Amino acid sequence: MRFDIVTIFPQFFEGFLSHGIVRRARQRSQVQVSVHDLRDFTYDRHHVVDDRPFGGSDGMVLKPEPIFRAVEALTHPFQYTPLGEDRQAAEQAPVSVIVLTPQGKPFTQAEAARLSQKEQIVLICGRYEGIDERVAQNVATDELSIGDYVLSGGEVAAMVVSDAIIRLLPETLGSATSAVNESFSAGRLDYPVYTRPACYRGLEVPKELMTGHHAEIDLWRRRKALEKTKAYRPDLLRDTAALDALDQKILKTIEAEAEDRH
């Protein structure tokens, strides 16, 4: 799989690419990540990438020309369909060109799983007041947001998106089941985890984890995961269809117990 990140601050990614799972995946040639300076795709002597917005407003807007050129250069000879032309074709194409913006659709674990099937992903990092809308309508296949807040630029978002996707690629994690058991993968948050020592400052590890009985441990973990989800992310439980039959049964028990207490 190939990632191409387009930014005006390429040095931003040096640490990200040099550590952890991303570094290991690159060393094993499981993924190729290249960072490109948007200014390299300008033709003027000053390498200008932004200008004032039409209609008047604060700040500056990233110009369309260098971004169009960057995407055309980086995706050749791949063919893809921009979002503005055909949404379904854009989602199914082997190449995704993603504009990272607060106005985009939420980036979720399901989106990460979908994008992990692509051959190439181009991530366009916005800055200032944003990117000329003609890029979103005529170049991008996706507009993604990593949350309901505003960042100084798309670089942090690009790292979030690429990390979430890379860790889903085959053999990038230490265990084949690691990604399956994580938060959001089963429609709920992950269960709490503990390690040695079994007792620290009088705080003991739950006895259920010490039994060695795998079925009981799995049941305890499922219940605690659902309790945590209900407490911190009840929105994930509005549609219980994402839960398997056992999780649905446990959730009903938790809810019945809560009603009895009241």
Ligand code: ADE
Given for the second form:
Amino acid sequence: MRFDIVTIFPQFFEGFLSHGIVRRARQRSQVQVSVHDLRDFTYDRHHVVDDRPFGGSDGMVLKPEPIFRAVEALTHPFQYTPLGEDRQAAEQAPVSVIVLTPQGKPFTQAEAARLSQKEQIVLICGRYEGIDERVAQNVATDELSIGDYVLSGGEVAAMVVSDAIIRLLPETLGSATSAVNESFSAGRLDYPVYTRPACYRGLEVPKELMTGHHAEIDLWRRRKALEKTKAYRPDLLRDTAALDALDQKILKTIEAEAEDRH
Ligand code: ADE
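Next block, the form predicted in complex with the named molecule, ref. the form predicted alone:
The complete assembly is shown below, putting the previous chain first.
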């Protein structure tokens, strides 16, 4: 898989690319990541990438020309369909051109899994007050937001999206089962974990984890995972069909116990 990141701050990505799983995946050639300076796609002497918004308002807007040129230079034509033309075709093409913006579709684990099947992903990082809308409609296949908050630019979001995808590529994680067992693939948050020492400053590790009894440990973990999900992310439990039969049963027990306490 190949990533092309288009940004006005290429150096932002140096630390991200040279550590951990992303570094390892690059070294093993599981992924190629190239970072491109948007200013390299300008023709004027001052390498201007932004301008004032039509209709007036605060701030500056990223101009369409350098972004159109960057995407044209980085992708083979006809391997993707822009969002403005056909949303379904855009999702299925081997190339994705993603604009990162707080106005985008929420980025989720399911979205990361879908994108991990692509041959190439171009990530366009916004800055200032936004990106000329002709980019989203005519060269992008996706507009993604990483959450309901406004960052100072799309660079951090591009790292979030590419990290979540890269760790799903085959053989990227240490253990093939890690990605399957974790939060969100099971429709709930993950269970809490502990390591040595078994007692630290008088704080004991839960005794259920110390029994060596696998069925009991599994039950305890499921229960804690569901309690946490209920407390922090009740929205995930609105559709319990995503849970397996045992989780559904444990959840009913948790709810019945809460009723009894009232
Ligand atoms: N750029 C600024 N804020 C963002 C967000 N929440 N998600 C994606 N890109 C962004």
